[in-house]
Structure formats: C-alpha cells, structure tokens
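Below, in structure tokens: the form predicted on its own, a single chain.
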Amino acid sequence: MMRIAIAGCGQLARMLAVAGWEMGHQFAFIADRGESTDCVAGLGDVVQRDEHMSGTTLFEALGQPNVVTVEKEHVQVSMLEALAEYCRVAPGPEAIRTCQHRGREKALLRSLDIATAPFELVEDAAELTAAVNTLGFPAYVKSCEQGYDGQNQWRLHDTESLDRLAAEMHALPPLVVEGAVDFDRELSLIAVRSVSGDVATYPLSENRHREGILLTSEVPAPNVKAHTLKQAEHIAHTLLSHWSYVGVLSIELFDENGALRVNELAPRVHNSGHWSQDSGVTSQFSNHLRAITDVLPGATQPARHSGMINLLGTEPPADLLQTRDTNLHWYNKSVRNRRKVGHINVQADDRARLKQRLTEIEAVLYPSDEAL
C-alpha cells in the first residue's frame, strides 16, 4: 500500500482514488488556484498549490507520497520535475510536456514514423493562410494548448472562414492546421505499462462524438482487421518504449479502411476507457495504479460486449437506471450545458443488443433535435 498524489481534482482523480482505496492506497490531490475540488471531496487530502511553492514544501504538504501521477495533461511540468527529486512521477514529465502541446506531440509522432493527419504549425495570419493553401479545404485548426471537447477548434471550409480566423490571429496562441482525413470511424486504444516494463492493452474502442465531445464508446470495436490491431499495438509499444512510459497511455485514432492515423495522445486514463469499470476486467483506473506502483497489469479482455455513454449536462431519469445491464458513475459535479457530469456503462451478450441499448439510452438523454 502506498500514498499516491494526483495532480488535478476532476472526475478522473475521483475514479482513480475510488479504485485505489480498494487496494489500500491513500491519496492526496494537488489543486491549482480556483480549481473545484468537489469531485474528490472526502477521498484524501487536498493541497492548494501556490505557484511559488518549492518542491520540498509541496512534497511535505502532500504527506511525502511514494508516487505522483496526473489526471490531466495541463499541469506545470516544472512542478512535476521538482517532485521527481523526492519520489516517482508517473507518467514522466517529458511525456506530459509533449502531450500538453499539439505541435510537440505531432512532431514526436512524425519523428517516430507514426502516421497522423497532414499538418502545419502556425503562429500568425500569413502562416495560417499559407498552411491552408497547402493543405486545402476543409482544414481543421486547433489550439496547440488547452483545446479539448471541441473548444479552441475551428473548421475552415472556404476562403471566407479562413479570412475570419486570420483576422483574429493576433489574439490567438500558436495553432496546428490539419488537412482533412477521409476516415471511416474513430477508434481508441488504452495501453498500460508498469515500472518493470510489463505491457497490456485493452481492445480497440469505437467512439462516437457529438458537437466535438465524446458521446459513446463501444468495445470491442466491430470489424477490426488483424493488421489494424497489429498496427495499433505497434503504435502503443513504440510510444511506451520511447518514453519508458509508466501508467495508462490513451491513443485516439482515425481508421481509414483498416489503416490508422493517430489523432491525439492522452498521458492518463481516458474517457473512452470508462467502460472497463463494469466489464469483468481490471479497470483502466486500477491498472494505472497497478502500473505506477509496479504491480503486473490485470486482465484487459472482456468476455461480454461493453459500452459507455457520457452524461453531458444532464442527470439521468431514475427509471433509466432500473435495469440490470446499466451502471451509473456520477462525478459529484454541478450540472451545466455540455459538462461531463457522469457516465453510464452498459453490458450485453452480443453486439446487436449493446448497440440497441446505447441507442435507447441516447434517445432518452439527448432528443435528436436538441443541442447539448
């Protein structure tokens, strides 16, 4: 049993701690200024970090943890490096540094010969225009930092939309411009590597989004070709080896008729892996904790079909949960538009039944003619 500190106080920190309490671990949480701590209330000590707090002071305030981990990419890397002088930090600061900036992430993937969408990095209006002229319409523009769930992202479909964004470039941070990819679907792979180098992967998940936010995940993804699975696992092993990575690494992928391109990386547990909590396997949260405490990863291959549907700015009606095939996970957050406040996991004996249940639940939660 260990004392584990988590940088961040959101729902992923909550689910990590809930899983870790069963293992006998104790937790502390690092909260940035103004960060809500509702999700982790009662699960461990919360340390409000001052930007000028030294590594020694923070380590002591956290109760001298054995290991520090993260629930989000956007943490101060220098803080992690300072804590690394006193205990294990997993994943390592360099993986966090790379993944919190789309430009650095895509440059790394290119250097490792891992396919991505064609892209250009831009910092001003001239570079934006040149990049779009090279890549063509439609072009997808994303902030290098702090862009998630459809925020700080733009779809440019003609010269008028390009000109509008170019006029705003003086007030925008560096951006990544991506060319269009004619993909069939979006997949993700959850991989985990322990301190000792033991690796396990979960089945590929097929993901659907609504208004730029993940809505449902289905596992195992249907009709996955053998060479597609082999490519996904090669990508995972390449990245895990490159960083000597420790913990869960999540890889978002575009599937183009069986060929894969990496869309984004997340050096943490991931929304598309939440199904694992109720599927008869070791959940991604438990496996992350096993990995960072150097325990062999547990089972990752479910016997049944599993799915997840996000609760986005809505609380489920009570009768929706009065079934044997659903499990609610609530994040203890206030409800507001588009906000992830929980999720429902679904299990089924066959794919057709799983898809039917996800469709039924979605219809209740999100009438088709209403925006999130």
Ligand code: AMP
The other form holds:
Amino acid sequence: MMRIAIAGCGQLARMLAVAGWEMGHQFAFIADRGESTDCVAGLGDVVQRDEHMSGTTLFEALGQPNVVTVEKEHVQVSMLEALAEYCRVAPGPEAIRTCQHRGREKALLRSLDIATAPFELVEDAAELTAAVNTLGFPAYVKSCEQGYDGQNQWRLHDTESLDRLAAEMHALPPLVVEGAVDFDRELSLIAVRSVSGDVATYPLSENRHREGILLTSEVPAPNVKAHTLKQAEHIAHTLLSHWSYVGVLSIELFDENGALRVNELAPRVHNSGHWSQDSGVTSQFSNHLRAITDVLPGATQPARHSGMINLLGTEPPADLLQTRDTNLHWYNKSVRNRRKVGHINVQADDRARLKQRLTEIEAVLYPSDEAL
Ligand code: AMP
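Write the structure block of the form predicted together with this ligand for the protein whose form predicted on its own appears above.
Complete assembly follows, chain above in first position.
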C-alpha cells in the first residue's frame, strides 16, 4: 500500500482516489491557488501549493508520498521535477511538458512518423495568413497552450474570419494552424504502461461531441478494420516506449476511412475511458494506479458492449437511474452550464441495444438538442 499524491483536485483525481482506496492506497492532493477541491472532499489531505514552495517542503506537506501523479495537463513541470528528487513522478515530467504544448506535441508526433492533421506553428499575423493560405479553408487554429474542450480555438471559414484573427494576433500567444481533416469519426485509445514496462490497451472507443465537449463514448468502436487497430496499437507503443512512459496515456484520433491521425494526446486518464469503471474489466483508474505502483495492468477487454454519456450542466432525473443497465458517477460539483458534473455508464449485450440506450438517455438529458 502506498501514499500517492495527485496534482489536481478535479473529477479525475476523485475517481483515481476512489479506485485507489479499494486497493488500500492513501492519497494527498495538490491544489493550485483558487482551485476547487469539492471533487476530492473526504478522500485525502489537500495541500494548497504556493509557487515558491521548495520541493522538500511540498514533499513533506504531502506526507512523503511514494509516487506523485497528475490528473490534468496544466501542472507546473518544475514542481514535478522538484518532487522527482524525492519520489517517483509518473508519468514523467518530460511527457507532461510535451503534451502541455500543442506545438511541441505535434513536432514530436511528426518526428516519430505518426500522422496528424497537416499543421504549421505561427507567431504573427503574416505567418498566420501564410499558413492558412497553404493549408486552405476551413482551417483550425488552436493556441499552443491552455486549450481544451474547444476553448482557445478558431475555425476559419473565409478570408474575413482570417483577417479578423490576424488583426488580433499581436495579443495572442503562439498558435498552431491545422488543415481540416475530413474524418468519418473520432476515436480514442487508452493505453497503459507500468514501471516494469508491461503495456495494455483498451478497445478503441468511438466518441461523439456536443458543442466541442465529449458527450458519448461507445466501446468497442464499431467496424474497426484490423489495419486500423494495428495502426492504433503501433501509435500507442511508439509513444509509450519513446518516453518510457508510466501510467495511462490517452490518444485522441481521427478516423479517415480506416486511416488514423492523432488529434491530441493526454498524459492521464481520460473522459473517453470512463466506461471502463462498470464493464467488468480493470478500470482505467485502477490500471493507472497499478502502473505507477508497478503492478501488471489488469484486464482491459470487456465481454459486453459499454457506453458512457456525460452529464453536461445537468442532473439526471431520478427515474432515468431506475434501470439495471446504468451506473451514475457524480463528481460532487455544483451544476453550471455545460460543466462536466458526472457521467452515466451503460452496458448492453449487443451493439444495437447499447446505441438505443445511449440515444434514449441522451433524449432525456438534452431534450432540446437537434439530432447530432
Ligand atoms: P481539439 O480541442 O483539438 O480536440 O478539437 C476539438 C474538436 O474540433 C475535435 O474533437 C474535432 O471535432 C474538431 N477538430 C479539431 N481539429 C480538427 C481538424 N484539424 N480537422 C477537423 N476537425 C478538427
């Protein structure tokens, strides 16, 4: 049994700790200034970090953890490096540094020969205009740092929208410009590698979004060709071994007629892996903890079909949960517009039934949505 410190206090920290309590681990959480700690209330000690705290002070305040891990990308890497003097930090600071910055991430993928959207990094208006002219409309422009769930992103359709953004460029951070990928669907792969180098992957998940935020995951993704699965596995193994990565690594993918391009990497457990909590396998949370405490990853291949639907700014009506095939996961957060406040996992014996149930639940939760 170990003492594990988690940088971050959100729902991913909550679900890691809930899984870890079962294994007898103890937890401490690192909260940044102003960060809400509601999700982890009662699950361990919370240490409010101040930026000038030394590594040793923080390590002591956390109760001398055996391992430090993260539940979010935007963690100060120098803090992780300082803690790495005293205990294991997994995943390693280098992987986290790379994933914090879309430019660095894309450059790494390119150097490892892993397909992405065509892209260029730009720092001023002239570079932006030149990149969009090369890559064409529509272009996806994303800030290199601090963008998630569709934030800090612009979809440029025409020269007017380009000129508008170019005029603001002096006030914007470095950006990455991507050419549009004409994908059929979005998939993700959750992979895990232990301290000893044992690797496991979950089946590909098919993911749908609502207003840029994940809405549903369906596992295993339907109609996955053997070469697509092989490519996904190859991408995962390449990245895991490049970093000697330890823990869960999540890979968001575009599927273009069976050929994959990486959209984004997340060096942590991921919303599209939540289905694993109720599907009769070792969940991504348990497997992350096993990996960082050097235990062989547990089973990742569910016997049944599994799905997940996010609760975005909404509480489920009670009768929606009076069903045998659903499990509610609630994050102990206040409900605000579009905020992820929980999710519902669903199991079914066949794919058609799973789709039907996800559609029914979606219609109850989001009655005003047009068909997506
Ligand atoms: P991201 O924050 O990078 O995951 O982007 C949010 C969403 O925008 C993705 O899930 C896609 O649906 C869409 N998107 C992002 N980049 C591209 C691209 N290069 N081509 C087409 N769609 C994209």
